[in-house]
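To begin, one chain is listed below as structure tokens, in the form predicted on its own.
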Amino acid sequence: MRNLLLLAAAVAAPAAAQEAPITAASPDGSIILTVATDNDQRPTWSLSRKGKLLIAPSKLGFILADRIGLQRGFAVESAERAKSDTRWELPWGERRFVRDQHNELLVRFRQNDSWGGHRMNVRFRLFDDGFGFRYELPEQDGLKTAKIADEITEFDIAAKGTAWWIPGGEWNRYEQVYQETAIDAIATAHTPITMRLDDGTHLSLHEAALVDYSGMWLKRAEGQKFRATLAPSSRGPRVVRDLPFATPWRTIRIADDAAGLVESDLELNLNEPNKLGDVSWFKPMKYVGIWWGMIRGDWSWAEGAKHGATTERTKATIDFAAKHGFGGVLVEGWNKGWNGNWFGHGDAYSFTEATPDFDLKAVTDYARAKRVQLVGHHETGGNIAVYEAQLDDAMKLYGGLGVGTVKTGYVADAGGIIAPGDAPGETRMEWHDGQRQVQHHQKVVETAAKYHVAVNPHEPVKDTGLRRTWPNWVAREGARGMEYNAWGAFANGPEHEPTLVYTRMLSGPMDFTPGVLSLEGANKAPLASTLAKQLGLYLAIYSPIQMAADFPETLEKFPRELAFIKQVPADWADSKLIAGAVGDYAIFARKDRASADWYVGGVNDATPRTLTLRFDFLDAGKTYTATVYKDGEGATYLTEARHRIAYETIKVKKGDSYTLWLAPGGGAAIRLAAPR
């Protein structure tokens, strides 16, 4: 009753005058932030770039589940400014060194007593290539635990443009086909959302450092105004946190062109530094595996005559890996619990017991003798209650056997995670990217790190740059991967990978599983790809663990292509997008971290195009030997001509150019070997 009286008094009171706004700028002065309160004493922010309004005044705050929200009645209590310009090193990644140059503004808001008298701080960081902010709720009387029903965070896009996005909250999580629409045609979307404004400005809206909080979706409210909405929870409030705490950063990459968007390290810079120290026990690598046969239906995860993960088959795959220099062999379906309906159930899984036809110790001993690692597999069927009960034992087992990387899986509908309840033996259903699942992934990564195991989750919570803090978090799925190509003709479409580069890949490494050189899925379903595009994927879709996904016997039928896959690194000293447009095509130049060699390549959509590539990135005074793999004359993903590939060897140096034709659904790969 008291809260209702306070609310009535506040509504009856006259609106306060707006305070003088506070401004801050990026280091180069091109981006200007304005923070203010409006006539209803609601905190707002807006952003301009190069003199043009980019984000119109947008509200800040929270809806709380158990009291008046942190929305109205605020005044600025104080503000602090800071700046930073540092350089830090990635232990593995798209580049070795990252510059973090930003200006910071911390604004302390305080509610008047009629609205609750609470304090809410907002920390803004402005970079030359974007912007991020987060809420920080300090320790305070009258609010010990925040029960957040949702956020009031708004993004009011000021100019018209085009957006590339996938719907938020759908049954198969992030595994959607990207839509290209006007900005004002977006409904509710996952992030990253990529936008190209009519004046050519490129934006990507996302979040960074998602820890102990629900994943953020963006819901269009009206026109081009979007509001953050958090993934739901079975408990009612979408987030429950004891104070003090900070939310994830809400981020916007901003660039003049597609290259500026792709080359930004904004989200990485907004994460905390490495907490693990020396992680040299993880080595970037390429791997093969017992996987494509299950995806196509040739083999089964379940025990029986078609069981894929047998000791005999695994040893044969290890032999292939050792012969061709692959670092790992993925084995799915090695453990007990696959017999029956595991999708969304997972109650029968054991993560320490093998099936009768698979000898885990014998296989890992065999792999070690061949200088190959087993890549482990933990599919949960979305049952994290069962997984967490075995988690420490499972990671300890892998660590002791030398299994250095584990692929985890959470195959279940979007709201189908089975989580431990509050009482012993009780379970509840949670959303795939809700707070409880975010907590779970953090627990898995930290537990794995104890035993020097790296983690590659599939059906994950989206990447938000946490690989900086926990560098054993080496890759994720989090989008439609290669597996969809096994299930129908042109299932992903020729524009899928050129769109991933500018959307999903802005969040971090993806285990896309390239290298299906047969260009066939189940029942000979064709891929929307040429042979050259399969090689270009190793440059376009970054991961420090890159799979050659096809059957070993198929890979050996393509000796030239296999030679490139063996050579192309999984770790880079530098990466540049040298040609590309969102959703159309993407050509990268990447420098090997272990040598002076460069690699160039990428992917194309359904439109044939001719590009002029300039080798301005090469070291001056050196002549490189370029081995080119490109689409052959008349190649197209639409017919058997998808297998046409051409080869060329030429000499190039800094400043030279090269004319490259890309087929419909095509691609290219070039190795630029430095003089020895």
Ligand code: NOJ
Given for the second form:
Amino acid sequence: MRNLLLLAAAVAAPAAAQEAPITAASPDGSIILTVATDNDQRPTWSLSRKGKLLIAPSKLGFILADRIGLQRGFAVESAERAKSDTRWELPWGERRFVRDQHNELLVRFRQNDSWGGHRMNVRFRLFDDGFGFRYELPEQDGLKTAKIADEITEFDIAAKGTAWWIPGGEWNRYEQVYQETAIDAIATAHTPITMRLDDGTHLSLHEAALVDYSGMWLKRAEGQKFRATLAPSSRGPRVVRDLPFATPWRTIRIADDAAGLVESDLELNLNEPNKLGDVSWFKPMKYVGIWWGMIRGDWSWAEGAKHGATTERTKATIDFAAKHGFGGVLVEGWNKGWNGNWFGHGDAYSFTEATPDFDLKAVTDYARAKRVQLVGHHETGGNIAVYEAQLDDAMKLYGGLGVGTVKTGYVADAGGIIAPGDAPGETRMEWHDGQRQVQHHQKVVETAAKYHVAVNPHEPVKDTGLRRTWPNWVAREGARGMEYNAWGAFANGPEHEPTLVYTRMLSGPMDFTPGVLSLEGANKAPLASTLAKQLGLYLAIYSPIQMAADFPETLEKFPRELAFIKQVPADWADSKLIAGAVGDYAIFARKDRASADWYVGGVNDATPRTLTLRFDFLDAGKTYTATVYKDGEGATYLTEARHRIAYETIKVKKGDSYTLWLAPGGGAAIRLAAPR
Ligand code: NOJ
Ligand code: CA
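With the form predicted on its own in hand, show me what the form predicted in complex with 1-deoxynojirimycin looks like.
Shown next: the complete complex, the earlier chain at its head.
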């Protein structure tokens, strides 16, 4: 790993027997954790911040499938404290350096013999911008394998407020429009769930380091009390693990405002360091593709007269990419097996054989000669039994041909993953975020890494910060992306992207696929977006691989917008939210990693607004040339006026301010070029 800068070594205090309650504080003392046991000797935790109760006493433990659970009869055996302050480097990302400053409390619980006599440790980490804990089940007599029927981990939110969330356990996975409700109107939700308490405190409940375990949904038990519920498994217990093991971290980002929530690196800090070492073989990039035509229905993935992935079209798209400096060309539908009913079945897919009209060797040779990479594609139809059998061969083939990134896909209803069974030849249906599918994604990422290939799953499991450990896991979908706009007028709605920024995007990079400059999907279905918003998306929704999703010939009809898309980086030295409110609008300032330039921009909801942006973040003493792309007068997503855009070039210095009007469904993008 590059440049690990150790500012202060971890200091651990020796174990000591301790009576509950035990408290621990975040480094600045603002967040206080209390760990205790209740009258039934159930372990509990609670949290306060700046003297106010945030999480009322909430239970910890497990329901086990084969014995009395890890629920009651516990006493604290010992507690251990540590503190740490380090800085580490992201090989690519929204920022280059991340500070990890936290205080740690490890509590060892022991159950009395009448309740099973088991041992359960809970490791808590307190940061100034949040908090996390995980269970660690140590090696012990009498419990070799944990068969977890469910967790009973609770989060009892102590103050009223508003929440932004999508339902968990629904047919369409994470691809849903976010709901904004009172906290006590949440049903069962996926994480991250975002909350704004009535006193303005912002929270995001999520998890970190989801490895060999089931994804956690949060189910409202009563009032504002939520209970973890793990994605089910066809094999009985929701999770089966041999001891010793640690669960994913259960996390809460905590901030005074929206910016504090967005800028936190809590989950990344709770993941293990890079296990791949030098990953300079992955280069952040922008890409185009043979894609929007299939999504709109003009072309097909399947072979036939409308087949999109032909050698000829791929070469033409490579020519376009080379001419404009795009790093990649995505080609979907290149392989055999799409001709059947691929949705949710995928039993005919080959991941190594191309259709007769697509010459994989010829197009990859052509791409290499033009310094462009093919972006590979593996749609599985959710059939991981078929995919896993070919996985090594498929990644080896792509790796050998210089395909640096593979987009994978798991199109199937929730619970529609066809996984290898326990007996030979047997298959089982699993959830997209159950333990089996979590193991699958891990296998894909590790296999791809062997061949220096990066992955970008669609219909994925949610992101929990694993890109820190496996930096070839570069992006994923995991929310409603641009594609929905091809399928209906205003399909994603103007609030969608300014909500994603504060919800889905807190988990990690998204392959949203911006850049539909025509502002229309199939049958001229209009997007809930102005033209400037399409550029603002490159600042609002981060990914190290950013698509320009529209047809190449459409992109070329917009030379000024195309010029911005070509310039905007996909890799940043730093990122700040300089204006925004959850679900309403979001304006970022991001500093290029490769130059001294800054970029500003973002997205708005349906309410027009005028902002005063302050360029406080710029380097002192430099005069920047700002090229502004903003909503034109009278622009609105509601009518043809969505195409109205205005341009401006001005000089700005640190501390200057700029008045920006955002249209309904609008956005803006500004390139701030430092003096050369
Ligand atoms: C759904 C994905 O989101 C989309 O990008 C892809 O083109 C199709 N599945 C086919 O794999
Ligand atoms: Ca999708």
